[in-house]
Every structure is written in C-alpha cells, then in structure tokens.
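In the block that follows, a single chain appears as structure tokens, in the form predicted on its own.
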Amino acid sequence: MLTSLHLPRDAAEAALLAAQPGSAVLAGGTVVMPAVNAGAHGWTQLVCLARSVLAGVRIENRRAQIGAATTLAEIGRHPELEFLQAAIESIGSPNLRNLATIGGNLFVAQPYGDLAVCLLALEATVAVQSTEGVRELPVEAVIADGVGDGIVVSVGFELPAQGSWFYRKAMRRQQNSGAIVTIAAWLPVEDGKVAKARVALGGCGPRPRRAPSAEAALIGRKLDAQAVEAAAAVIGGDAEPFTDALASAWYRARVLPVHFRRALLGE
C-alpha cells in the first residue's frame, strides 16, 4: 500500500530514496500510474522526479545528452533531433507523448518502447545514479538487466550522419497501438560501403534486440537492393516473435523482412 510521495531535489537524493525497499520511481507516470490505479503493485512509496532537474537536451560536438525526465514530445520538437521525429510520432497519442519520458521508455514492455529500439540502434549510453555515485552503462545492459536500485539520469548518443539513419514501424494505427514490428538502423557509410551496422528490432522478442545476422550481411557492402535483400533473408533468425492482441508470432515473422526492406530502401 502506498503511504508516501517524495519529491527529491536532485538525482543523488532521488537515488537515495529509490534504493529504499518498496520504492518506485515516477517520471511521466505512463507506466507507473496505471499500476498504481489498478492496485497491481507492491510499492509503499513513490519517488517523483518532477523537481529533480533531470529534463533537457544538450548537444555538443554532434553528441546528444538527454535528461531522463525529458518527454518524448520535447525530443520530437528539438531541431537537431529531427531524425527521431518519425519514431516519436509513431508512439501513442500526443497526450501520451507529452507525459512519457525517454528514461521511462527504456523499461516499457514490448511491443511498446519504440524509442528504446532507436537508442539500441544508436549505441546509446545511459548514465545511472546510485547511492555509490554515477556510472555509465551501454543501453543494451540497461534494457537487459535494468539499473538495480539506481535511477537513470540521462541518455547519450552520437547524432547519425545524414542518410545513415532508418526507421519504420508496422502497427495498427487506428488503435494507437504498439508495434507489430519496429526496425531502427544506423548504417554509417565510408568509401561507398557500410562501415558499421546497428540494426535493432521491436515486437520481435520480450525486449528490444539487435539483429546481428542482418548487421553482418550489410557490413562491408554497398547499401543497395542486393545487400538489403541478403540481410532481409537472414533477419528472421535474429527475431523471437510472439503472439499478442495485435498480431500473431507467425504474422510478425512474415512481415519483418518486408518492413526491413522498406525501411532501408524507402519502398
């Protein structure tokens, strides 16, 4: 039963409170409040980040550092983060995007969490505050294992060069839905060939996941229809599709290579 609500003034105080047994961290409230309203939780206190000064976007030398409590709407409006606009606008409703935060999106259950899919493709790092100080973790580790008794302070990533970023989400838009499949890819090209490939998938497993077989099929090749077709032919092996109210596992497996080709080739 909830008995208290805390409003810490900074990340260190928030981490101290979050480490106490029975605590839950509240940012935008789109994940925590439904559980609170349903009574489906075992928390005794909420640690609200509203006064913790963890919001805002800073960009220096083509690297973005985004406070954990920054809303999806704020990110979508930032002129230097325009490449993420399509992903942001594919998430829920405007009302939800005005509340949901980048920090919270890291922990949203699939088939939601499309921004987390993008952060995985962008090779983001996550600054985590605990009672022992601040440490930086790869976003893969946070998505896989959480942050223990710490709190997310900020998320950082390099801005992709023009033409190296790709995103596509297949969904049932009229239902404001989660992903049937989501594809995000960061494919820097040097000397006409893919120098590095990071392909991330949503709706293809219990958490956002990389597609290592597809990445290997792209590296060192010209980014053309033949290379994309070769990657599409193996990407199914990187996925672990599931059945829910939006789509069956069979359907997700069938459409994944189709939307992967469309994402990279603009079909």
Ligand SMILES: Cc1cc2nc3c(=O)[nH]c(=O)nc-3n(C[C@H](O)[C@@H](O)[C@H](O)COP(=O)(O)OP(=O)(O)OC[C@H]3O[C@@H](n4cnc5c(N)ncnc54)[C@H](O)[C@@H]3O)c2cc1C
Given for the second form:
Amino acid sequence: MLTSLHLPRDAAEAALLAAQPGSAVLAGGTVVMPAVNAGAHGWTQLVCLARSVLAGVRIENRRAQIGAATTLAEIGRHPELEFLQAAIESIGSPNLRNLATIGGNLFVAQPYGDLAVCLLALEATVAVQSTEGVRELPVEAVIADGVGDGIVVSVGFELPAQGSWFYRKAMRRQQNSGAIVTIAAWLPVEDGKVAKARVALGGCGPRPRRAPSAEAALIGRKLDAQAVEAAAAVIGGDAEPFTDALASAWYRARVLPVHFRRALLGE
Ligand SMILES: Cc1cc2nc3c(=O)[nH]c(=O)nc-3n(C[C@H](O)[C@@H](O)[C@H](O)COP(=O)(O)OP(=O)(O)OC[C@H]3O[C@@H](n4cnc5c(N)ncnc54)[C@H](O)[C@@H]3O)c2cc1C
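Having seen the form predicted on its own, can you show the form predicted in complex with this ligand?
Shown next: the complete complex, the earlier chain at its head.
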C-alpha cells in the first residue's frame, strides 16, 4: 500500500530514496498518477522530483543540458530548441505537456516516447544519479536497460545545424494520439554529403530504436530523392512493428517508408 510521498531537496537525496524497496519515482505523473489512482501498482512510497532542482534548460557552446524534470511545454517554448517544437507539439495535448517531463518520456511504453526517439537520433547523453554518484550514459543504454535504482538528472545533446534535423509522426488524430510511426533523423552534411546519419524510430518495436540499414544507405551520399529512396527501401528491415489499438503491425510496416520519405523530403 502506498503510504508516503517524499519531496527530496536534491538529486542525491532523491536517488537514496529511489533505491529503497517499494519506491517509485514521480516526475510529471502523467503515467505514474493514473496507476496510483487505479491502485494498479505495488509501490509503498513515491519520490517526487518536483523540488529536486532538476528542471531547466542550459545552452552553452551549442550544447543543450536539460534537467530531467523540465516539462515538455518548457522545452517547446525555448527559442534555441525550436527544432524540437514539432516533436513536442505531437505529444499529447497542451495540458499533458504542462506536466510531462523529458525524464519521464525516456521510460514510457510504446507507442509513446516521441521525445525519446528524438534524443536517440540526437545521440544524447544522460546523467544518472545513483547512491554511488553520478554517471553519464548514452541514451541508447538508458532506453534499452533503464537506470536501475538511479534517477535521471539531466539529458545533454549538441544542437543540430540548420537543415540537418528531420521529424515526422504519423498518428490517428492531431492531439492525444500515440504514434503509428515516429521518425527522427539527424543528418549533418559536409561537403555536400551526409557525414553522419542517426535515424530513430517509434512505433517500430518495444522501445524506440535506431534504423542502422537506413543510416548506412544515407552516409556518404548527397541527401537527395535517390538517397532517401534507397534508405526507404531498406528501413523496413530495421523495424519490428507491433499491433495495438492504433494500428496493426502490417499497417505500420506499410506506412513506415512513406513517412520516412515525407520526413526527409518534406513531401
Ligand atoms: C493522454 C496521454 C497522451 C499521451 N500522449 C503521448 C504522446 O503522444 N507521445 C509521447 O511521447 N507520450 C505521450 N504520453 C506519455 C507520457 O505522458 C510521457 O510523454 C511523459 O513524458 C511522461 O513524463 P512524466 O513526467 O509525466 O512521467 P511520470 O508519469 O512521472 O513517470 C513515468 C515513468 O518514468 C519514471 N521517471 C520519471 N522521471 C524519472 C527520472 N528523472 N529518473 C528516473 N525515472 C523517472 C517514473 O518512475 C515512471 O516509471 C501520453 C500520456 C497520456 C496520459
């Protein structure tokens, strides 16, 4: 039975409490609170991050550092994070975005986790506080394996150069709809060719995932319709789509290359 709510003052205290048996971390609560209200959990205490000084955006030398408890609305309003606005606005509704945090988005089940898809494409790093101190992990590791007893303190990434960022989410409605497929891509171009390719997908597996075949098809090529077509032809092999109330696995597989092309070519 849930008997206590803790409001730790800093990340170290939060991590200490989070490591206790029966603890659950509470950030914006958009996933945790419905479970609490439904009694569908085995927690005895909640560790609320609201007072742990984990919120806020800092940008220095074109690198963003975002506190884990920063809301999606705050990220969407930040002038230097404008490239993420389309992704933020594709998540839930304004009410949800006023509560939901970047840290929480890393852990939600598919077909949610659209910002996590972006962070995967951005090659983000995640600072994790545990009882043993703070360590920096690639976002891939956090998405795949979680953070154990630790808590996410912040997320960092390099701001993409203009024209190198692409995002598209196919959904059934304009608001409050999980992904049919989500595509985020960071494709820096040097000397007219794609120098590095990071393509990440949502709705295409149990967790957000990279698309290595599509990335390989883009690297070293001019980012034109032919290169995108070649990547679209192989991207299905990078996906493991599933069936849920929003779409069948068959449908997700069919529309993935279409939305990938639209994401990159703006069709
Ligand atoms: C109606 C509705 C529509 C939605 N639509 C979308 C959508 O379109 N796209 C989308 O991406 N998501 C969607 N979501 C999912 C969701 O709300 C997340 O996007 C949100 O970011 C979760 O953040 P939170 O702060 O509310 O997490 P919480 O509910 O507080 O926590 C979620 C999970 O993350 C863990 N957690 C949170 N913060 C930390 C931390 N700092 N360290 C360690 N663990 C942590 C919690 O313990 C819990 O397991 C939707 C949810 C609802 C209810």
